[in-house]
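Consider the single chain below, provided in structure tokens and representing the form predicted alone.
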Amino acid sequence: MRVATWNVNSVKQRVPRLLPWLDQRKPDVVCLQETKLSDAAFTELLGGELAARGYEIAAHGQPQWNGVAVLSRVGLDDVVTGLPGGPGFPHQEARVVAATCGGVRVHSVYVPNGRTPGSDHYHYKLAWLAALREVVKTGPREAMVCGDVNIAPADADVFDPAAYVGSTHVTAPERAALADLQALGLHDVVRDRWPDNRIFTYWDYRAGMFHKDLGMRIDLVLASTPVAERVRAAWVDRQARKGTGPSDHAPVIVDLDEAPDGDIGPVVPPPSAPSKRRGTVKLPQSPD
């Protein structure tokens, strides 16, 4: 079973990339984030195309912002949208949908950004992660949490830790909240398989960050032990970030039981440019 997760940053804008990618990579389960469409609009846009490819759809969306979905051609059962009793800002947003696919409980998640350390949105992010942990904790033993977690788990997951000082995504409380989620027995399957490699999944559109390979690894596949033991390949499809009209995120792909393309990770194709010396590059939004 091939499971993929991709923050498409507007599914409407990404249709010319998404459908050919589905045909090329042939994932059995796809978790999407930032769909930015209501459920009705999502179905109207993609329902026919996805059905023709054998996918059932579990969408949880809202117009313009957020939005998640699970596409599956190995079954789609027990769909749950949102976090029961979870926090909102001020109301619950469309940030998680879960379904059982091929015997695995799959959660497609789009974790709040956090915006600025110490802000209300930052505290909302931490509360949201705690609520997600409770949902996963009470769920089936065979589980996967897939998506844009908006946290780089370690300094090795950003191009330069110094560039992110004072920013979200790298603070100790965020990383602790992610670690608490993983403490349920969830394995970061890409990093576990490739512990020493430079791996990113997100590159800012600005300042040529992608072509300079100045990115972050914030899109994760976390798998419980019974699922992690089935992993045969785990990689980032960097090809999907290249070319015309890409998302600013690349898909993460995990093959269970067998690897049709071989154990080709961690990043396919390799980065466009060598890394820069640390301390020489600022984030695009950083003041001079």
Contents of the next structure:
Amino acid sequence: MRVATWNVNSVKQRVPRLLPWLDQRKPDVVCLQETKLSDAAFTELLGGELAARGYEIAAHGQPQWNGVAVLSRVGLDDVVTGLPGGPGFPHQEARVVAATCGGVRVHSVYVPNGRTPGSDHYHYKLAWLAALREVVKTGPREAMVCGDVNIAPADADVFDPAAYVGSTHVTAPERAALADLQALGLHDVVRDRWPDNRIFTYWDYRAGMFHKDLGMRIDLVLASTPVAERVRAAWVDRQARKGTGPSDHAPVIVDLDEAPDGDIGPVVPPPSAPSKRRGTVKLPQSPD
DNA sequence: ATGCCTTAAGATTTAAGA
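Based on the form predicted alone presented above, generate the structure block for the form predicted together with the DNA.
The next block holds the full complex; its first chain is the one shown before.
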């Protein structure tokens, strides 16, 4: 099962990039953020194209800002929008939708930006993360939190830590809130897969930041232990950030092996017939 | 320049993003 997450920065503007990307990468589950579209407009815009590709849609949007969605062609059950009892600014915004896809509880999240450390929006960000934690905590064991968390987990996740001193995305309280979420047993599967690599998922549109590879890693796929154990590839699709009319974020793509089947027990390849696909496969981070 | 691009809304500009 291939799971991807992508902050598309307006799905309406990104249609010419999104549809070819779906055809190229063929993800089974797609978490989208910053769709910037009402649910009715989402369905009108993409319902036909996505249905033709076998996707069901769980969209949770609003007319102008924010907006998230889950697309799935491996089932889409028990859809929940928003965070029950969660904070708003002042009212709840369209920042999370969850659905069960292929046996995994998938949360597509767009964490508030925070704007300025200490601001009302910053405290809203921290409260929002705490509310997300409660939802995940009480949810199924097989879970993934995918999306734009608007936090660089470590200094290695920004191009220059000195450039971000005093800014959001790197402050200790934000990182602590993310660590609290991960303390539920969620693994940062891209970083776990590539512990020492320079990996970014967002590059500012301005000043040739992408060309110079000056970015941040703020789009994450977090997986609970039973899901993380199935990861066979985890990488950032930098290809999708190139060319004409890209989002300022690149997709993150994660491939999961089949769920263990109780009837067959642990799978051990016979020594005489090594499988081409057994074990973890080191895919290039960016197949340029 | 201290928001250098891009988006949306809707108006000749503003708010927002990270």
